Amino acid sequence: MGRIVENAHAKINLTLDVGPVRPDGYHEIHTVMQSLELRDVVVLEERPAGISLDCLPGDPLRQGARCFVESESHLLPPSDERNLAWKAAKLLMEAVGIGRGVHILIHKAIPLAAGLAGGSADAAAVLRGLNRLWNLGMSREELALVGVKVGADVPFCLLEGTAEAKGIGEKLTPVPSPPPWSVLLLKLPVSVSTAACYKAYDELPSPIRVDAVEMLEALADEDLNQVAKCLGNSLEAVTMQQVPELVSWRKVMEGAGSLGVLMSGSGPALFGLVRDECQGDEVFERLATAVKQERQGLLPNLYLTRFLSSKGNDDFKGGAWHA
């Protein structure tokens, strides 16, 4: 029986502009997404038939985090058909008509329900891994057609690196990745409903729009200061109304020296950009001290990681692709 190991990288939204509701109930978005070195590790082992899955706590310090402070124990996703990795395996098996089975083991380091696409990244890793394990010879576009049925972020998680995304997130244009800048992640032990966030956004008296084009220009210039200025997320204000503690922790991150702080996706994870690894260590230590001194309220987990550079994207150079 064969065995394959895949990395499943977290992502952040450097910009997220939410547009009008589509006839299918989804919103049009325009976003710039960036993969991080922080990752889950997904192990696939071939079985005679069926799907089984186990999730275990991973080690962030061995899975892409340079520094890590845990205030709350990791939550783990379900180890059954509700897991996006399970759904991805089932849909792929149905799509290709294969009768084999697989056991999926996920070592979780990406925080759960954070807006960091941990579940989507695991699903993408399963699609990539089974494509190799079973010698299916499917292209990334073909895998994405399966992945988008699992979740809108799965096509990007198949691509990885840096990309502009439109539609519901499935229409991707890869862009050259910036240097491996350091980034801080702060995750409070709360979760938010993505559907509820979008509903609350629709009820705002005026929509909050974000310019993704300016971010793309800043990335092309590899100008970290300008990237920090161009950070924007249409959903941030809505989620911060639901989780007011995010407002104070954002101020703590800014006060500790982050160049720019933003919520990723529908949240509630915050990320902060820093100039280099040396500054990253300093800002992380200030944040860790602030967490230790906090005596009440929700305490976050902290991570220091880096941008993941694009890899293996030659077949997508110069053109958009979508699921």
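If you superpose the two forms and keep the largest set of C-alpha atoms that fall within 1.5 Å, you have the rigid core. Residue numbers count along the first chain shown, from 1. Treat the numbers as computed from the prediction; the structure is a model and nothing was measured. What changes on going to the form predicted in complex with adenosine-5'-triphosphate (ATP):
- Superposition on the rigid core between these two forms places the CA atom of residue 66 2 Å or more away from its counterpart.
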Given for the second form:
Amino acid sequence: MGRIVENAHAKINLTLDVGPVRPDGYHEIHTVMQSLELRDVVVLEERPAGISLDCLPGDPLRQGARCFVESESHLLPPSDERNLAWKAAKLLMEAVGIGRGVHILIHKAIPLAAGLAGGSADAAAVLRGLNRLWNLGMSREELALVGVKVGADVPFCLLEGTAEAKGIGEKLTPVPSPPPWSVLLLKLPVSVSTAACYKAYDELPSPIRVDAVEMLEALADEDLNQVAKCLGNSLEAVTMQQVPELVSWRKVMEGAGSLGVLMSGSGPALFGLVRDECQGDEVFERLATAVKQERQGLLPNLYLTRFLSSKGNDDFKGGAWHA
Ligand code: ATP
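Having seen the form predicted on its own, can you show the form predicted in complex with adenosine-5'-triphosphate (ATP)?
Then the entire complex follows, led off by the chain already shown.
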């Protein structure tokens, strides 16, 4: 029986512009996405038939991040057909008509429902892994056609690295990854409903538009200060209205020395950029001290990770790539 291990990397949105609602109910978005070293590890073991799945708490230190955990450290996703990794396996098996089975084991290190695409990353890892395990010979573009049915972030998670995404997130143009800058993540123990977030955004008197062009230039120039200046997320204001604690934690992150702070996706995870690991360690210590001093209210978990610099997307560099 074969066995495959795949890394499932978290992502952040360096910019996220949300446009109008489409007739199919999805929003048109324009975003610049970046993979992080923080990852889940997904182990696939061949079985004669069917799908089974287990989730175990991962070890962030061995999975790309230093971490300071205050709460919900053992929160795990469902281990049944509701899991996005299970859905991906089922859709792939249906698409290729294969009569074999798989056991999926997820070592979960990416915080759940944070805007870091943990579920999408696991789904993408399953698609990549089953393609190898069963020698399906599918291209990443073919896998993405299956993946987009699981979630709009899955095509990017198949690609990894750095990319501009349009449509609902499935129209991808990979760009060269910048250096492995350090990133602090702050995750409060609250979840925000993505649907509620988009609904609140639609009810704003005018949309908050964010430009990706300057961000792409700053990345091409490998200019971290400029990248920090160009950060922007259409959804940040509405999520911050729902979770006002984010406003003060954002100030704490800035005060601790992050070059720029932004919410990822529909939140509530905040990320802060730092040049290197040494500076990252200092900012992490200051933040951890601030969390320890805060005795009441919602206390966040902290992670120190880096931009993923070794990309799994070499075969797709240089061209637009659509699911
Ligand atoms: P995105 O950034 O793509 O919006 P997210 O980081 O906000 O994703 P996820 O961590 O992917 O959110 O989880 C969102 C929901 O999906 C959770 O409620 C969780 O229970 C469910 N879920 C299903 N499968 C998984 C999985 N493998 N990992 C994490 N969450 C999963």
